[in-house]
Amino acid sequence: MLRMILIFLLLGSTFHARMITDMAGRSVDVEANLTRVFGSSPPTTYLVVLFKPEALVGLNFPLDNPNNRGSDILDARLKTLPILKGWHGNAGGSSAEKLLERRTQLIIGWNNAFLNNMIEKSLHGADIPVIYVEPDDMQKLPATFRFLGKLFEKEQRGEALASYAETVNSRLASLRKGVKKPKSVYYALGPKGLNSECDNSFHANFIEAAGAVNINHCEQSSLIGMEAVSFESLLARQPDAILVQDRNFYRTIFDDPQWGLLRAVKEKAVYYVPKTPINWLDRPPSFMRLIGTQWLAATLYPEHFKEDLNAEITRFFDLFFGRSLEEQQRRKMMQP
């Protein structure tokens, strides 16, 4: 079936290709006019949304899910796209047959040590080119935006996003220099808050970017992460602040007598991560970290963060999503 679809597409299509070098240093032939593109994972799919959402042939998961509230902000047309899964987390990969049926011209992959070569092996020889980009590393995002600007022939858009990312990185670097005593942070995941990410994990490197220290010292063992943590270890370490992803856990932590033993809970230094339209920090890790890390830095170090955070959030949503936020919308997205 796969071979028949491939032959049909090759016989029925003509295109002009261009050779590009992707962000993994690979040379790839790519069609000149990209109108049917698939992101291999949420971090790369959301990058396409920034440049050419109408070119997406499918999504990796629904816009609205426990970690993301996409339909509040993102283009309503995205809700009509099929869910084609992808190469990330527990998704198990996308179907080469379905990608060919949708005449996919290009797959934009996540350059990640846990994912390298996984896509090509899953395609079983289907002739869909794959390029790799850096969607989550804040230091590499300026280059990512400029790369995608050229790929989609929207260089001005790429430059505007890259310039913003450079400003944020510079701002956070200045903040880190001013922080004399970094705060310790526990990143609570899962319904009981007893999963977390290692301090060297790409899932959690925003903590260091915000000038703080992740108390969970370990080695990331898988793409998914979610390392188990004992409450006894938290009791011994007494983090200065707790960062929470799970809404229900956040709503119960202040009434839980066990968690109440932690100084951070007693002092109300527990913070819920915003998720509109895409998680601001992780799951997926994405360009949203440009605003999420500023929010975290402003929350942990209000004396060092010199910008007007609310004005910065408004500026970010206008630049990245073309949306003028009303005060009520901004307040709503900050609530669990």
Given for the second form:
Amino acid sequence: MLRMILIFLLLGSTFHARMITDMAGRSVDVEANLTRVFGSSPPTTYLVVLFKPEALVGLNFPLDNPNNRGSDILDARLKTLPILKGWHGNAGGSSAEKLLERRTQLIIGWNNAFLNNMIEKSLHGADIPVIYVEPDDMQKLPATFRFLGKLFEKEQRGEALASYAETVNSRLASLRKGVKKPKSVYYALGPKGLNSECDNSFHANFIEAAGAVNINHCEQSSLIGMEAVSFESLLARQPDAILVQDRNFYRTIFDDPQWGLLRAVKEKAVYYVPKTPINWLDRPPSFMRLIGTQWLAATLYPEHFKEDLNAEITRFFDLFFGRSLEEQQRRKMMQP
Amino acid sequence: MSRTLSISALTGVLVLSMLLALGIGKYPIGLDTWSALLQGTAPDIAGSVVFELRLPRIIAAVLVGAALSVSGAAFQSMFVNPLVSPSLLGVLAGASFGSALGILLSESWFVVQLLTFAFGGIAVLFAMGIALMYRGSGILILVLGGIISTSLFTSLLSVIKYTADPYDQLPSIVYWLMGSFALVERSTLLGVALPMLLGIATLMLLSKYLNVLSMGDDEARALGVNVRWIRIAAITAATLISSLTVVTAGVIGWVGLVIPHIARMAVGPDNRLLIPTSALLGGTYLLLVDTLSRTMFDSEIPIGILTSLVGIPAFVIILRNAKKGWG
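Can you switch from the form predicted alone and show the form predicted in complex with its partner chain instead?
Time for the whole complex; same chain goes first.
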């Protein structure tokens, strides 16, 4: 039966195939008219949302979860898609049969050292082509947008997003040049705020991009990250600012006498990361970093960030999601 | 004579290690600050580092190390098997499942701890329930019950891992299962310390009977010992304290298997001496490993990884030089 389906798919796909070189430098045969696409992980799935949300055959995890509040902004139809898991974190991969059943034409994979070859291995020879893109690195996002524009035959869209990404990158580069004394940042994760990411981790490199320094110097050991940090080492290092992901932790940090010993908490330099419609900085790491890093830079260095941040947020939501954001809506998404 | 001598020597080593651990850490505390601390005039931060951060953690490490080793020693005598660890009847598997379930269902840490403790007990009750269905078949069926219970709760844990959100809950679960003292707080410690101490004390009081049990059920009965009740009491105490170790610091393997071994090589199989020795050795060992874990790098190494990395070579060396065997 499976073989029949395979043959059927092969026959169907050879007609309008075109050769594409993906961002990992591999040549892949891809059908011309893409109407059934799967993202291997949330970072790449959200990229498809930018170009052709109606082509998605499924999601990797629910649109709304503790780290992402998708349904406020994203297309309501996305909520009806099945959850097919994916290759990321410890998710364990998506099922090849389910993808075949949904006649998936293409998997858009995440070019990541921790994930390489996992997808092909678990497809067990099922004939679904995989192409790799760079969904999280801000420097590579312009190329990613142009690549996807070509792939989905929406070059103009790709170009618009790419040139926005380039503007943001050069804006941040000149901000970094202007910052004489970089602030030190502690990136607090987990319900107690005592997990963090290493300074070289792809989960935290936006800190450097915003012109600051991550106080947690270590080597990323796994895709998941979340290394434990002792409170004592925070006391010893006294970060200038604290970035918080967990909502409940943010709500308690100012009342906790222990955290009150940190200068950053005393000075209220504790910032909650927005999560609408996708986490602005990480988990998943995505193109949202284009606005998230600007928000971080504007928050840490108001004197160096020249644009009007609120106007920039509105512009971003308009360009990326086609949504005109109301004042009240924008304010709400910044609150924990 | 040598008995009191070795116990007091080990106690001395433990106290010295605790003082040492209190003195080192990431936050630098100078000699003058220490003398100010003793007079109560030190700045807030130094006092907080010593009394809120280091001291609870040190006490927790010692208690958990002692609890795991003592319950390991008790299990090894009860089952007359040197390869047995406290996890034999499923307590660690059950507690791990409970933690994971808690992390999945609730944002409250208290709920996580409660479920951890509850499922540690439930797993052991399940194992004993299986054994009870075959009344009279003795210890073998109890071990089998433990194997079944362990694999049941391990599978249930996998189900939880499968359903958890990979970006948020899953990392927390994986991290917790590797064990860490980084999250120990004074309030948790206040809740678990007394029951842990009581559990350890109970096993010490039972040590005389455990000696009899290790000769085999029939001989024990012949000597007039109520095998069943002694075993139930020992299992209950060991389960209680093992479950509480997971509540305090996640799953820490290897200690409960190896420390009793080392203790037995040092002082022989008499539980009256073996159990206190295990407690002191285990407490010292876990304290030293945790001190390493919190001082070596910027971010901490999960202690479950270190206990094996440090423990295995030590065990191999000791095994080579072993003079005193089992029984």
